[in-house]
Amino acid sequence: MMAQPAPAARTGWSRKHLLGLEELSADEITTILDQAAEFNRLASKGEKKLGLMSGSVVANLFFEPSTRTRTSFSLAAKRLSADTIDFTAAGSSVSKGESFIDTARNIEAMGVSHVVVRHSSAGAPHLLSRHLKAGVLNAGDGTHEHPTQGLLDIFTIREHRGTLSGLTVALVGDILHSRVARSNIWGLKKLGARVIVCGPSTLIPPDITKLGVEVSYDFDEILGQVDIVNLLRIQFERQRSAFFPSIREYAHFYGMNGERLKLAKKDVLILAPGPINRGVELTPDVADGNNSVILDQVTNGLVIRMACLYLLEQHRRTGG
């Protein structure tokens, strides 16, 4: 018999799209979070797989390369016993000059009940979400959010320390480009924790306090002050000129080695959404160390994308 979560997490939910943190609020990424957890404890008692989705059909529609974030949402899926449809632009009817959404419509047409999207333009789930009748989850969308990054950031750290409020929270790196920056400011403001993004003046958007977030361009100086650094990957990829004069002087800048650590709370939790450039954002004794919490985060990202379809197919069988 395949088992089902606890009744209480099931509650709190009302939308058919998941597509950022900036319009949930606090008790619905708590919902998410939560279910998650409930996840968790299912699968520590050896309960994987579940029949929470069967008969359902996840489009995985990824414009955008992708493992950790795609492989997890296909096995999510696959957990949750749903079907699943994995499609990438490089070889598909986009390439013949089909538009993004009559690729997705066709698609839909499959009996697709969800759809998780990634694309390198802001706001194209956001698009979908107005022209598909299945729920809408977006995988990252350009510069703007990613959202189930942010959550599963949060709750590792959750689950690490028990609760967001009252932590400060450090996200270092590359903020101009950041979809999982803006992402983590959302959820972690909304639960209570005190945020601080740091890196070259180059890479901090110069409105970004309108976020309610603190500035810093010196590392060293607010290491004593975090509970948890999350290292930001060098969006190199959506680059278009030098931020900074080298790798080399960014990694000395901003780069977290041992040495750095030291001057770090003992206790303090190292985070870093993959992939990571060892030598760049962080040193492997520091990425393999004993405050690196990010193969938790690769791991928690399996519940956390459950816990979202989850939530969204609740919402489809109950008619919303």
Contents of the next structure:
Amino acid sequence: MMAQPAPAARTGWSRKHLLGLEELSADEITTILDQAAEFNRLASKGEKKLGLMSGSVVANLFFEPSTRTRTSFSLAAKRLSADTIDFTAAGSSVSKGESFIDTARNIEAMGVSHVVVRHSSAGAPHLLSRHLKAGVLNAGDGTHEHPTQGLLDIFTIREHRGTLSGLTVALVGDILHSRVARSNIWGLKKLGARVIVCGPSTLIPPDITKLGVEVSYDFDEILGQVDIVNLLRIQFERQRSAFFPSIREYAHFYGMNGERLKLAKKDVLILAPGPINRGVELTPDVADGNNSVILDQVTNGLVIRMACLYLLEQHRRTGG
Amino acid sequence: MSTLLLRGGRVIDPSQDLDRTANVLLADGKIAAIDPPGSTTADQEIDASGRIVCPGWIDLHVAHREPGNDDDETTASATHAAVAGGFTSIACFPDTAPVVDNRASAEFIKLQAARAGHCNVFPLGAVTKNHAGQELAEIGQLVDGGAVAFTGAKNPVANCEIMRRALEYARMFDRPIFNHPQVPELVAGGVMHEGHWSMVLGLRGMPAAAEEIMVSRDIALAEMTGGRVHLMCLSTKNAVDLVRRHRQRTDQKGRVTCDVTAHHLALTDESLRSFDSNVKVDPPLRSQDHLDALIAGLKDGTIDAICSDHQPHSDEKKALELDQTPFGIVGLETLLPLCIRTLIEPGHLTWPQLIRCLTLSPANILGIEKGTLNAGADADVTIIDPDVRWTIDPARFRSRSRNTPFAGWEVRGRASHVIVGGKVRFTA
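Following the display of the form predicted alone, present the structure of the form predicted in complex with its partner chain.
Once more the chain from above appears, this time first in line as the rest of the complex follows.
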């Protein structure tokens, strides 16, 4: 039986769009995390399908390949009883020369209330938010932000550790080209975690310490002091020139394997936003080992996206 | 004999160190006299009291897009925008389709300008055939066709050997090479200034070093060849320093000149937070420390001229994702109020200093007999109303394109009358 909508409680949410974690306050982030926890609680009671967005239409516009995020958003909308439109750029009018904005406007004209957008250009969701009446959710824009990934990473850590405050989190790998890194940094710092970014010097932007993070080029040296390791994917498709000599050399210094794991705290949590290059960022024994929470991340992605959609929908329905 | 008397304005002419209230008499398309005898009458009079009367402004580089991209701009619309902004002469980029790399194309631009009848147009010729960077264009023939300087427009003359030969060859005609000083490899795929904000926004950076390296190279080649280099749109602190040190070090003053745009003085790279394509310009908007250095360079005269770097693009081209939209904004119709806001109001430059950057200096760089109110000179005059307040509204632009980040800005000052060859071509 479908659960009845929760009372339209005051959500403390006053945003039409979710474009990034940079602009969110710690309270707003906590609101999303708490809402996701509530959806988790309902799901564990068997209330998986909720009527909270019945009658609304969510369009998933993916102008860049994605499996996990696209299916996660699609299922999240369905769990909230929204109708969904899934659009991917391949085979669409975009390949016939229609502009990005025109495509989005045409889809919006089908009565869409929220647009979830993934795009290879940083700022594409911001551009849409200025041209559409619908609420816009950023599902990853270029190398800028990926707010729901940042939120689900933080949610997963909070689930295991209760709080973010006082924890040390290492973001390892290609920081320069990583939207996941940027969203993680904003969210983690706002919630009181200590953040170390670690990777080859060519993949760490020089100004990043201004965001309040520490920089290390030596993974082995920092491993003993971190509570969480988040292994970012090497963005082969975003690199325009050689940033490191070889994959083998990268894996030698920054790949997580069984040997290296011994240098870490016993209860260290291993996260990876995926899709992982097995054998590069981490070896299968670690990916599938006891410290890994990679599959939790995928599960949590669903409730985080439900929470984001729900909060934006509440804002819309209360005339925000 | 047709005469026009500009009565009672504050006449500022840096070419003769003039700054006082005076009457200016124009006759038959020439400057006849400053303060003619009190009994002088004219066919027509303009009351210039409370206004500034100065030589007509000259823009060193404007993209007018004709032929090839007349959905963005035409010679007629660019020159109309020019007079509306206060300019009586513009030099036009050769990056049209086809490229202005031969005499006939230069002559075509002059012909179109004459047909439009708004202001003077001086073609800039290509440095290399078809902008391909391989062989020198027919520079001598282009000079015969009216080209006053040579440039790769927004493509840097990247090859050192080509730049060397271009400088050596153009020297024969006493013509400068205008370079966009930027090492292409360091800015490939870049969208904005590389620094704090590019890191936060995840946008590919264009490091300041790309400009510094090219400026350094161009200074070395100018010194070696004795040619004239003009560095367009300086945007970085170290580049200004390099030009300043060059001037102090050698006796080759005038071999290296440079300009800055008004928008690089008005906005920093933080504006990219909007992801608005109208803040995507090349060179990119820089951080405040660079901006301060540009102002210092204007104050001590290291930077010679201020230009619009007018780059019109249709809405369709600018309404794309930021990394796919072309660089550049329109600037002819917003230059003066931006200069007042960034230079005059804070007290960085005096009016005579600002007017020098818009008149005498660009005339000298282009080697044209303009930019002066000396008796006998062409009667190109701009009258400024320095106090009028207005709101920038792109819908009212004479340019065909509307790509400006300054829409809605409340500003002060505009050209009230623009006189070209003795004829009033624009009245606000």
